[in-house]
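Okay, so here's just one chain, in structure tokens, the form predicted alone.
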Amino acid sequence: MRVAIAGAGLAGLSCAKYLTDAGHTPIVLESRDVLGGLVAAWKDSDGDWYETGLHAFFGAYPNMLQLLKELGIEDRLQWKEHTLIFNQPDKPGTLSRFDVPDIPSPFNVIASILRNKDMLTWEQKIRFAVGLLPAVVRGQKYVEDMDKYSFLEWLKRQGVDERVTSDVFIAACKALTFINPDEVSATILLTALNRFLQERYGSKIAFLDGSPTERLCSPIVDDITERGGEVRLNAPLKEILLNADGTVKGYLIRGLNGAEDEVITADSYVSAMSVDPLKVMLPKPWKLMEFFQKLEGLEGVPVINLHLWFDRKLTEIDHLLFSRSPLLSVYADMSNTCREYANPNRSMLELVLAPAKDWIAKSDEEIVAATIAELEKLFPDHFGGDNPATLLKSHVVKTPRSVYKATPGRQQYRPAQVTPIANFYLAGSYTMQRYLGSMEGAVLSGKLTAQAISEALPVANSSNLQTLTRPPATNAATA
């Protein structure tokens, strides 16, 4: 069966990949000239890459890891030491580590908390460890029920010290959701903690060895096209055309550079766009339906990603770092963490500015200047004195609407992949699946959508469908 998919981000590409596994023929239509959606990357005139976001992969990403394994590219993940590293604002230039020992979970994470000597007192450590227990011992229904609280409210209910929130969870919330603990739904952070605490290597971090566009998205496209599917760039969706009964008749693709518009027809259709453009594209009759009206309860969160090239090495740390800055979320020296970006003499810092709502409209120059002011605190040895580090160049990538803003109460608005329209499906990390808005959530949503289509449109040879529902476990330590 032929399936038309609007959007070549991870959700759309993974959906197409698993549809080809099941014997279907997908055609993926991407409005831009680059693959990846929220993981897109570009090369500048110097040949340097800059990306939509700082993309870290976790051991608790089973669907992503299985996808890489199926594509034969799992060796492109560069696994880092199993630790979480935080800056200490009150001690500029000093790092605090939560080293996770290689023992069964959740004892490994608890041990990392208890062994940390920099950030928390013993009383705070014990309260911290005890407060996290509900995320492990209570079921998914409990986690879902906590959507009525912000994560900060939930922590207070567990008796977790406010310093734990300010020292640990502000950084964690900003890294995972781009908003602060007083804004984010407790369900989202509990889901992440659940995975980190229950899986031995759940919190272990890896980076791709190059740009997500070339090293992750392109192999998926190759897999799709080698088996008869198609992926088209510069194919923006102009309108969803309807039949008299309200089902999809076709996708009207806007012609570019003077070309005529084109109608793409298929047996089924998928929107793998983010929720904000989807709401704009919905046909008027659908907007009257309760299923689609609920989408108004979701909106993307603004995110800013910065790339700063310096004339010297600022750090030798080969890992993700939590800045604990009021402006910045996480950062990494990509010249250390990523093989393709490696440079033994100069640093290229990639940083996430979050929350970004007050900065998204500011100029690149203002954003870079504010970031440099924060870096002066993080790297005092390199920005003080008579010979401070020199910024060689920068790129600022703004995403006004990124993953959905996971505030309390949002779970009830997250739609299923199957819609009331018989031949129309949704894929995207905002749809209902067990992971938050993330790369893992996008890949899982694409799988679920492919499974739903395959169940509705069975083909003669569907022996691969089990792969869609039960990916085998992957050991992140050896991936």
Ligand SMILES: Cc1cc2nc3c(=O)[nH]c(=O)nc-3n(C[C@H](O)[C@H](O)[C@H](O)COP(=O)(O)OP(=O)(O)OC[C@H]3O[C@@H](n4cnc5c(N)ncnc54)[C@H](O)[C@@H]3O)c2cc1C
Second form
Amino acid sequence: MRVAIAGAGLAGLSCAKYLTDAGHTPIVLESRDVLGGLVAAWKDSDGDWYETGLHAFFGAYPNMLQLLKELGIEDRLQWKEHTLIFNQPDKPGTLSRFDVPDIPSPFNVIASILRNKDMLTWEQKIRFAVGLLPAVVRGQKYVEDMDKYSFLEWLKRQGVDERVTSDVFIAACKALTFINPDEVSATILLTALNRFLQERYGSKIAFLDGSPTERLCSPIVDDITERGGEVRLNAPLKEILLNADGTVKGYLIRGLNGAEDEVITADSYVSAMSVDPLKVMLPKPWKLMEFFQKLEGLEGVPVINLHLWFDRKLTEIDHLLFSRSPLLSVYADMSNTCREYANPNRSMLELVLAPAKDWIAKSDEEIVAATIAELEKLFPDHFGGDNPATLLKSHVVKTPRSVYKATPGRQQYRPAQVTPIANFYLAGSYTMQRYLGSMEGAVLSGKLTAQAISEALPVANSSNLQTLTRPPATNAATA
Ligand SMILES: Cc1cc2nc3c(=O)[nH]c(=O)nc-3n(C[C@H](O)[C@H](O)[C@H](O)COP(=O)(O)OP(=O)(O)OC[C@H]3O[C@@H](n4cnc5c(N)ncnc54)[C@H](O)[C@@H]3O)c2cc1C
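Show the form predicted in complex with the ligand, please, the one above being the form predicted alone.
Whole complex next, starting from this chain.
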């Protein structure tokens, strides 16, 4: 069966890969000239890579790890020591570590918290552990119910004091969702914490050994095309064309550089676009349907990714770092963490600036200057004194609408992959799946979509194509 997929982010590519596995023929149509969506990367004129986002992979990403294994590229993940490392703003230039011992979960994570002497007092540790108990004991249902609270509200209700928030969770919230604990839904943090507590290597971090476009997306494309599928760049979906019964008749693709628009037809259609362009693209009759109206409850959150090349080594740390800076979220010295970006003499810091709503409209120069001012606190030895580190060059990548903004109450707006339209499906990390707005969530959503299509259109029986509108889909079906 031929399936047209709009969007070559990880969700669209994963969907196409798993459709190909099931014997279907996907055609992926990507609007930009680069693969990967939010993991897209580019090479500058010096041959240096810069990326949409600093991406960390976790042990608790079973679908991503399975995908890499199926593609035979799991060795491209460079696993780091099992630890979480935080800067200490009150002691500039020093770090605090949560070293996770190699013992079964959840004792490994508990031991890492108990052994950390810098960031939490015994009383705070005990209060936090007690506060977490309902999430551990009552499981995902309790976690989902907590979507009505912000994480800060949830912490207060559990009697956990504010210092825990400022010391640990501002950093964690910014890293996971690009917003602060007073804005983020409690469900998000509790979901992540549960995964980390339940899986021995869940919180272990890996970096890809090069750019996501070449080292992750290209092999997926090769896998799809070698088996008859197609992936087209510069092919923006302009309009979803409908049949009289409201099902999809075709995808109208905008012709670029004077070329004619083109209609692509298929047996089934998938939107693997992020939620913001999808909302704009919805055909009028669909806008009257509750399923699609709910998408109005979701929108992408702004975030900025910076790359700073320096004339010297600022650190030898080969890991992700939580900056605990008001301006920045996580960062890494990619000259240490990533094989293809390695440089023994010079640092290339990749940093995520979040929350970014007040910065997204500012100039690159202003953003870089504010970041350097923060680095003076993170690396005081290299920026004070007579011979401060010199910035050689920088790249700033702004994403005004990235993953959906995970504020309280959003879970109810996240759609299932199966829509009420018989031949139209959704994929994307914003759709309902248990791994939040992440690479794992994107890969899982694509897989779920492929499974749903394969169930509706078994390859051996192509005449099975339904053209009637389905009954409304529910989220519960897919989680
Ligand atoms: C700064 C940053 C850091 C991040 N860090 C992490 C991390 O450390 N770990 C982690 O797991 N996740 C991280 N993420 C999140 C992760 O990148 C995303 O959740 C995931 O890549 C989303 O994939 P997707 O396929 O759902 O959506 P997208 O990547 O948004 O893909 C949608 C695609 O649709 C295309 N499209 C849009 N309109 C059209 C159209 N009209 N026609 C055709 N195509 C169209 C877009 O160009 C895009 O390629 C980070 C994201 C950012 C921005």
